[in-house]
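Only one chain is included here, represented as structure tokens and corresponding to the form predicted alone.
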Amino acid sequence: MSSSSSSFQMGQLVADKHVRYILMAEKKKESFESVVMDHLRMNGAYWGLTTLDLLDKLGSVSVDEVVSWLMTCQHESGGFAGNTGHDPHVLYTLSAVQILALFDKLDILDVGKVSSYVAGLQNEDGSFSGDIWGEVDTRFSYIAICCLSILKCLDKINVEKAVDYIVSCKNLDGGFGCTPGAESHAGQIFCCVGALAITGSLHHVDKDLLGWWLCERQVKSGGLNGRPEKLPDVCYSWWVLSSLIMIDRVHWIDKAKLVKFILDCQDLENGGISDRPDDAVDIFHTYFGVAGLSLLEYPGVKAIDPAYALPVDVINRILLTK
């Protein structure tokens, strides 16, 4: 066998394909998949213009149609929904801070009225809920902490109680839960690794407890689960990966067997990638898979920092800004 055709036995990522779907999708308003999605569209714009950002590719959206479109979802709270007319909720203020970020655009936001909405859903107990109707998660403890860090407000917060609030939430396996006494999920683990290392309160994980628990995820396939005898998505790429990253135990799984799980899940001939392979592909496992990529050092995708979901020049150039 050749030496060119073995490099390709591995697959290849398409990225010209993904970023021709990604385009697509924005403009296809009127599909069953965009109607289901309209109340997510924040989400959607921030999964797929970050995906671009990681190929190279944000020149080739229009900066003024997408900043003007996401400045009508603002509330007059200071927090933003997820799509014009919606409600506000820390979920879309996060994606919308996050897609000015990529931009360069932070200046246009009131950033007072903004870390304020958010500040605003602390309890307590140093939990946050999602709006005001009140549910409480430590997802939206770290979307609090990331977003209120970006737009460096971070005092605006009680963070020793958030911590703390983040700590309850830890578990015999050394995973975490959505609250207090809930079972382990490699998406709430990233949510309270994440925030943890954002506030630089790395401590309270153990490291080595936990980075079983996540390498474990890893089935046959090379692909990621959420939990014990879950089916590998995409997805986890992601979740587990950035998790690994942060507490230095990303040496511990297989990342040549998850490379081809990713590259298998990708549609190549109309670009997408799926959760699993020959499944349907959407927006959302298109921006886990390219972004586990990132995180995985695959060539000609840019590095995204695993803390905050963005790419690291992004942050870079906002954190180390006066």
Given for the second form:
Amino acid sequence: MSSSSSSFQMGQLVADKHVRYILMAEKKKESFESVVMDHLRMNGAYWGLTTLDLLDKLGSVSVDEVVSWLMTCQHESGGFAGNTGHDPHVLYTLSAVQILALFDKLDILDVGKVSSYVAGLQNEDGSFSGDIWGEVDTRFSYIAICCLSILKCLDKINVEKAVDYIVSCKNLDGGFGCTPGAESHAGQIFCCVGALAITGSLHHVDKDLLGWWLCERQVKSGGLNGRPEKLPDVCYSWWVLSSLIMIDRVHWIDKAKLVKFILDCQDLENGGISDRPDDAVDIFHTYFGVAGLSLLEYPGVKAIDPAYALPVDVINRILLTK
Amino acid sequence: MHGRPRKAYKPEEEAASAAKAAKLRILQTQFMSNHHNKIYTKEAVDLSTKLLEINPEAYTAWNYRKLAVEDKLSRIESDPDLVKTILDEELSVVESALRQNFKSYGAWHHRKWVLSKGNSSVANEMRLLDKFQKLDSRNFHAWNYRRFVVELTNRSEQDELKYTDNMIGSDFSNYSAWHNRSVLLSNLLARKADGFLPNAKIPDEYELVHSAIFTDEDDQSGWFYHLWLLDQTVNVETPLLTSSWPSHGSRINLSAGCLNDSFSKLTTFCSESGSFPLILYFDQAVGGVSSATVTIDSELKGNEDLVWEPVSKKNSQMSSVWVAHLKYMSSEPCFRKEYEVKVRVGNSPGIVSSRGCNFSKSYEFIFTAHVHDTVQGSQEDIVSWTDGFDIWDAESKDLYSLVNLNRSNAQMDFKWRQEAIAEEIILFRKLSDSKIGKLTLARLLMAKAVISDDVVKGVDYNEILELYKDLMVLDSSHYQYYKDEHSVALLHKVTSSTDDLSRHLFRYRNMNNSVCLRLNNLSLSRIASVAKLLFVQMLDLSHNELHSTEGLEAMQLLSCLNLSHNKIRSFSALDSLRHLKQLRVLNVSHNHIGEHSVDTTRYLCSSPLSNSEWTQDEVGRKTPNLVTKYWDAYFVLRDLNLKQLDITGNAIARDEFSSFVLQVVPKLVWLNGKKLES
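Structure of the form predicted in complex with the partner chain, given the form predicted alone:
Time for the whole complex; same chain goes first.
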């Protein structure tokens, strides 16, 4: 009986259904959910397109269509908005750069302009603001550093100060928060560890202390939570796993149990992945679920880079050639 | 969608959703038009209020409101009442947005922006926060906002510490409150505030966290706080010197080539360059080691201005291991064959930890170097890991260095620390059926071993090893964590006494009786206790479960390393070997290199991925595609000076790769056991 085979018990990735779900979601622009998310369509495009690439289906979208819309989101300042008509912000500038990197289309950018926008958001203390309105958060430090590294323009900022600021957000549990003194959170840890990885500064991380905190995010169901005593959520399959990989402590969790948790969160009928089993799916969790499976070396999913959040082949192509 | 059940919607629900969407779409369109045309009339601003009530995440609408506020403020003369009315309106919009979505970044930032204008009542914010934080006590936005407001009000850290008392008192499981407590307390301890001395305060904190851990053993909130307290108890801030090579009182042979066997009882170091490494190992990363802070008194010529280098990543000037190369061959004839070298560490202030603490006090050690100028050419024969080994000569002096450079020498207040750990051990023995009980007990026993005098060491290691074995069964999800900790404890045990260690030591006849340490077949998954192994020249770690060489960078004398039959997955995992300038022989056969798509040491290895500088060489110009494909091997191997390399039994070891290796390491003499045609 097939039900006794281990692959059936483990569940399987319904890759084709996820691809269809992503392509369909783009067409359902008039549902309430998509109108509410209208302002972050650039993030949505990055999540969807990266997932397609990880599943080797990037060819099913029209590059020209995406790129011409994407360029309507760029402002005079060089920054990108979450959608046409919205204000520019680093959150969407990184997504735009990542999408262009996926398509190997970075050459259409005025790199000087984009990098000046990002570099211009660095503050005196080394931190970064998200936009002209001055919200400071280590998320923006990561975004700026990741974006400038992809554009090979890290020399436009004071990297040493940027690193010092991130280190000042390190907590006594080994994790990182969004500003000095703020509580550790797996998403924030990804940002800080990622920024330190990209700048070759991981020696600032207490890998054993942080590794233990991160591996204790795995709960009985196999899923990962983002902070102690919280519910598991598929998105932490990315935040926690990528951080554990960057500090070489990913062997401390039970990978098979996590694979099962992610697969249990799939909508087997209509495609898409949700935060927890039987919740409503969305593109954000679909991306993090598939990216998590990639980090778990699930067969048929391309390898993703844990720091740049882009497929390894894309990042190697950009950074490992002179 | 976070926390929303998956279900198929009924037609009427879909219709309702579509109607809602259409309404929101109209609002958005109108709002965009106002924003783009810079219309800040009451009607236009009210429209943005409506939009934000439905969708607090619409960040452009918050930006628009800031522009509108600035526009209004620029139109009125400084009338404080009017300003307050304008800003209060914003605060109330934020409040209702937060009721809709308590996690809206845009709403919280808008509130901060308004408060920063300085016209609002901060007391009111504290009242609001108290209310919010009761409703959602783990909301990190609210805690961050609280820290922001506290700073504005100059409320004392002592008062905030009391607030965490209350929050923890009403719910032991509030990790956010424990976190904030650790931040406040470490500030108060650091500035030695009245009543906040570690020896008085830390024991009280142990009491507090016991009540949490013993109430619910499975609740993690107290675990991490306890671990932090333990760290505060064990680790003194003042950096100390742990070990050195050569060690105090030792005698070493120095030569430029092979010697006769008659010198076998001393460690012989030979190098064509005519210099030997002087290694300092500190208990924590320090900076400022230089010829000013470390002085050398010796008749060996040409060592007046020694260059000290941190054994760490290129962009870091901090390291627990520092090395300088002392010359022992100079153009001048040697008048004496025996030299005494006196090293004084911390001679003048300047050696500082990353936390800004100064090295305790100066420390001096002396060793004797015998310089031999008999040269017989360098070694080109293949190094065997099976034949040519003699057992260890127990009279050797190298192991005398195993005694720590005496922590109590630093005159720290060790008494309360030892007492605190002893009390914790008694307490946690009562909890030793649970995961956290066993784990904490194991950690406490390790801490005791670190902090105690050497005499009592060795006793507890077997108990620690048993605890980790139990944990592997009890909590199998974290099997590898316990396995790693087990390896660390095992290596501490092996290096804890001369008797234990000498069982693993041998001498390799063919290479000046090199000191060989065999730690093979011990099921080790990680490396530890390296501070005590600085004198080792050949290291056999074969048949273990290592996946990285992290830690070996301190072993500056290492010339031969056997890592065959381990779990190395990529060359990036060998990054630490780049610091080993003497390394000539490397065996990584029968590992997992090339099998995996995920490289867990990709970012722990200096490469363009982590923006380290690199210069294009011949190989990079000729075969850029191979450099991209085998980047990890390329960047690591080209920094090594290998003569022998064995990579058989790895998925990567195909012909294309082997010929690439020969290009990257042109000086290689032996590859996979075969002598290369020169």
